[in-house]
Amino acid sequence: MKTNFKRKLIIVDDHLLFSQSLELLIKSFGEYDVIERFENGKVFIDYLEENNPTDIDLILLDVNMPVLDGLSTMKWLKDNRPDLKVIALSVNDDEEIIIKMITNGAKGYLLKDTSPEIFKDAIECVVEKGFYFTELVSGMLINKVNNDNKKISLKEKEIVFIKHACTEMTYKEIASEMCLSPKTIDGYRESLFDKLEIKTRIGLVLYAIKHKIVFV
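May I have the structure of this chain only, in the form predicted on its own?
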């Protein structure tokens, strides 16, 4: 049964041609409407503070913008509007940036050259289910940790390590914080990757979020 109801989206991106093309693509899906476009995080936040909208279904947020970038905007949203669902958009697949965006509340992370089919699937998943992570972001995690019946016992120091790994600290800084050698930290990392059946630090972060070791 068809309905005239459309989900409301906002695009925050400083590249005009990209944001215009993205709007046309979204509208072509037929189920969504782009109600606003902003060129940076500051004007977007100003809009939220002035209007306090409560009917936004999804924000598409560029990571790299002038004035106020995606990460700073994401941190503000986490503190002030945690109800808003965000998919981060970027030309970079840098692990550090992905982790920062996810741990600050982004529900998905897509590269800007993502196919329209995957892009549509991502929007639908975030709007309906609350999150979407491609294989790029999740590594081999999703297929492994979705089995909720699988019980994994973690030692106290492993949990502490995981919590630190979800921050912006390097492995060397984690070793210093835990008063352990970098070699020991490498051992923790490899052991956890094997135990949790993941391959990247991003997978470790997603595992921690899913199992409420850290909260975003």
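On a predicted model such as this, the values are computed, not experimentally measured, just so you know. In this text, rigid core is short for the largest set of C-alphas that superpose within 1.5 Å between two forms. Numbering follows the first chain given and starts at 1. What changes on going to the form predicted together with another copy of the chain:
- Lys199 shows a C-alpha shift of 2 Å or greater between the two forms [criterion: core-superposed Cα displacement of 2 Å].
- Annotation for Arg37: C-alpha shift under 2 angstroms between the two forms, rigid core superposed.
- Once you line up the core between the two forms, the Cα of Ala208 ends up 2 Å or more from where it was.
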Contents of the next structure:
There are 2 protein chains.
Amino acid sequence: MKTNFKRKLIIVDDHLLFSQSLELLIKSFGEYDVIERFENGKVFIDYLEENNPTDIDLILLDVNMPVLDGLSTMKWLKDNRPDLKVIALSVNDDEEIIIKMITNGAKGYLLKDTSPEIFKDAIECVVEKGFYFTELVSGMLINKVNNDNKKISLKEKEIVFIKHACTEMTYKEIASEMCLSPKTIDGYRESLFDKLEIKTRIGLVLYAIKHKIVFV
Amino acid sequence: MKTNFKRKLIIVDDHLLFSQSLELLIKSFGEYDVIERFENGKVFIDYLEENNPTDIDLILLDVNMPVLDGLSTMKWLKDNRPDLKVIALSVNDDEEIIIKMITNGAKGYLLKDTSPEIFKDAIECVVEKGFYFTELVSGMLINKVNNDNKKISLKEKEIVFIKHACTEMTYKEIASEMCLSPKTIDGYRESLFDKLEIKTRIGLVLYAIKHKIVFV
DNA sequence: TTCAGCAAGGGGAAATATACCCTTTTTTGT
DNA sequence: ACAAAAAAGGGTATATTTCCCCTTGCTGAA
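Following the display of the form predicted on its own, present the structure of the form predicted together with another copy of the chain.
The next block holds the full complex; its first chain is the one shown before.
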């Protein structure tokens, strides 16, 4: 007669092999039930909107998913269901994305190479105390607040220009493509070189790829 | 009294959460036992060399791992234990790596978003019939043999030059870095532009990143 | 053995493209 | 109405791209 007191979990992950396996692992802990699984943020949000469930104890949210990814899902949750507790799961330790998930309300961020023991701790901790941050994550948070003053923000036109700069077009061609004078383009270029502390178009391309402005 | 006839599997994957969960899933199929789990190719090979096991029915090998990755492990197996059957598991469908895993002896290649049902089929199929290829993989094999004639091969010097070209150095600087005349560098550049069908240094950078000659 | 052929390394020169600096006009927000 | 951006222009110095030619050394076939 103890089954009614199990915590209710939801898994959102496109790797079916993983999510279905993880369900078994979580159930083996004995204290949790996986009540639903979804393969991307879209179908998960659809479910939330249709059913408006109020008895969910924890969401395990994958970061890299097709259709609607973890970050977009997290942003939606922040606006629409801030009551739901989320632990983000991911294979990558990219600082940018970790910070964004946390600032959008994730209560924890675990890498998929975490041991099951720590995983169990994290689930318990978030359900009971409300959050769980590994050293990796807290380190990044500290690093972030220290460097936050020198943040770089790019305007929409600049982004468009950068994308074109990552092709074999000349600046002249880019100018006509964007319906601007080559001199304006030159202005964009110069201000970006300045902002991003680079000296050549090659540097711009490398920056764009590193910061996922363009994809290769 | 049926436990002795279960097939013996080994999982090699650095994502502990995944491998431990997957073990539960596989056991739930009823016909298989996961006799060992390893978190990278190195410790797996160490185990093989020490124990020389002969009763392994199947290896589930992750492609992206630290220390020694799936491809290197596969190459070792091809040379040292070609009797072992391997299904490669990965999140990415990069043609290059799939082809290499297959040509190095993997009997199957599954993406981690495969459904557990197909996964079960694949395991059975490889254990019984010796191989299992999804449409994705066979499509790539066909595509490969068709395009194999127009393969591009780069010389060592060219690779070095490309790596330098993916920095903010000028060609002159690259020349002095490589202890060659700027004119020789210019020759490399021109022949590469020709071979790779590109027209600018930007194109070279994009090519290099796409083909993993440099990393960002 | 000799010689054609080819690849690697280097050269001249001209046409474009990039990068930098500084000024002027146009638009915009308040 | 006015200051701040955004857009555009002038001028100049390098860097890059393109084309065509030269040497040297090696290799394979006659």
